[in-house]
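Just the one chain here, laid out as structure tokens, in the form predicted alone.
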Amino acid sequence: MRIDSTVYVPAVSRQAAYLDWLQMFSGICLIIFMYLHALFVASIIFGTGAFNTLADFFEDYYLVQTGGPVIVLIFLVHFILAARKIPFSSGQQKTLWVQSRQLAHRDTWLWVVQVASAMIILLMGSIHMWVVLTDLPITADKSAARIQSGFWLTFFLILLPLVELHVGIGWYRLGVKWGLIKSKARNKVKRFEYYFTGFFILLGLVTLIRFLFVKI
């Protein structure tokens, strides 16, 4: 008797390789903007007078009005993508937490990483993001009361390492998965990523404690 072992392996769309590429363009956009937006926000360490005139030039040229509505709205697309792989039952996370143990594998557990962090990071930074864009103009005074109030300062004191974790570790992620980088250069740009995430959370930091000095 003759038993058949030919496994069949369902075909990958066409619609789910665009929504890929969708979700990569959308990351990217969130990663760039992410790093601008912490650049930005640290000039409060040069003064109030260096984050008021940034923040001037974007409130001018009205990239705050229409660029706010807009990063929201990659924000929610980019989740709802990201969240085709995302293992919601507890059935698969338990499965997904004994393979990750299993695997041992460090991109493995960063990939958990990233899905844990991620449903953090929608809660609070869709109430950030409200909080800011709907008290316009930006200012350094209204920045830093908000962290002087003390529970902004615990808020964002959690939201900051999530976001830099997220964002570090997806920018490495989207390296691997479409082939930029290969598999010898791995542990050295992982390193780099460390650092690189580090850098930014740290700058971060400083920033808050600036804020916290600041005269209202």
The other form holds:
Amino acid sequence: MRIDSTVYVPAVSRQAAYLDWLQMFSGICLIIFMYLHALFVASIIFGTGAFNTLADFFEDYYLVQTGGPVIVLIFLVHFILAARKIPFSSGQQKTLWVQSRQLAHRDTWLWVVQVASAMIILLMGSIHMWVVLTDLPITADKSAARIQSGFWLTFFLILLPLVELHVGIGWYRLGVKWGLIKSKARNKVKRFEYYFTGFFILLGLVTLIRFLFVKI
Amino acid sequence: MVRKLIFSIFRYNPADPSSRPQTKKYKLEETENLNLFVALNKIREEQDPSLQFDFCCRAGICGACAMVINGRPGLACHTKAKDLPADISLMPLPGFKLVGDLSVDTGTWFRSMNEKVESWVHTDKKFDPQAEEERMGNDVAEKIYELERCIECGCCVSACATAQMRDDFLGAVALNRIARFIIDPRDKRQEKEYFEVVGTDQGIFGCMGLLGCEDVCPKHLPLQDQLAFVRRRMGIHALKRILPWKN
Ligand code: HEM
Ligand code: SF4
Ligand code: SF4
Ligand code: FES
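Show the form predicted in complex with ligand HEM, please, because up to now only the form predicted alone has appeared in this conversation.
In what comes next, the whole complex appears, and the chain from above leads the way.
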């Protein structure tokens, strides 16, 4: 907190509150999308038939063609809103780093993970969405060819855990910030969050491995 | 077996131009029920009379002895040596003006904070010393008392990465203080007035929910739940303003 040195009183606006609401809503949209997305892609585990049926369904009803760009938009809005809280100056970054190391405090570390993963997801998520959405329709063969090329396998091996960590920490943080998760339940929910995230990383890995064995 | 404790203590006297920030080591044999209050006094008496640190109540009431103990802000008088490893590092609380060594000036900060959130009951009623005190329900009184227990030690501010990164952030202690007045029926301030104080990015919307505050508060104030309470109240207040029939 800074100590006042002027008598200037700024006008109060409600902007901070609105932006906080928007940040939460964009976050929730992306959280729901990411978990559903993980489940849809995992349909490959049941074979190319299942995957293609789902993909066809989403395209026949123009859900990919309309939902895709909407997600891209929410993705960018979410980033711009969250960026207000991300330390970009090296001074702040150093403070955060020193603070996290000294305090050895799990929730502060989780925030560092969230900020760091956000930067990588911004870049890799954009590339990924661009590649998929400019090469419609989605088919199991095309996805499998990409993943079997090796480059995209490495790409997803990096993106997958980062996304799951970011999303998992994200809903936990929203819960404690708005009071959906009360102090008493906090440790239990946090443990659940670890398992939940672990499950989705595992599911993603199995999905990727399954893609490697799709005959094109 | 008696442990030999090694204290690594931050030493720096800003008033002395020749002084440089450094860490000095002091050895001390552990005695029964040794707490850091006693340990520091022993070191000052027996080894180094120039060591500066603050104490007053030595019972966790005044909040003067807060310092960073092995990385975590806490009260020295509340911390027993037996709960710590033999290597103990002591640093002054970050985020406050350093007086010297382990002593910081939390008073100026807290005075400014209290002025900012106008930490008093706002009322138009004239005080009548003859009249019987107005009654208050026991549950409300207890709720207020729970939040009143804050001893202004500053640990929550030092443990908050947000407060450390942004020096205009109010901090959990101020947001908790506002929550205390929101639930106090004697305070005539309305949602709008509270919003003006904390409905900003320097107030509740700057808090990122890292909960360092909650985890270090030596008085175990319910900071997490209070922060969420204030966020909901202020968030809903702002939303109501865009509904035309609520204006
Ligand atoms: C509308 C937007 C999106 C569509 C249509 C989409 C579609 C797909 C498809 C078809 C795959 C299979 C692999 C491939 O074909 O290359 C995939 C995998 C993946 N996507 Fe997306 N995606 C979208 C947005 C996102 C976003 C925003 C993220 C993260 C920020 C993301 C993260 C991932 C990850 C981590 C994988 C690997 C999944 C796994 O191994 O289970 N996607 N996506
Ligand atoms: S809220 Fe807790 S940590 Fe913060 S000043 Fe009050 S007693 Fe200290
Ligand atoms: S929850 Fe975190 S950001 Fe908010 S006041 Fe507490 S430590 Fe600071
Ligand atoms: S000396 Fe008063 S709280 Fe420790």
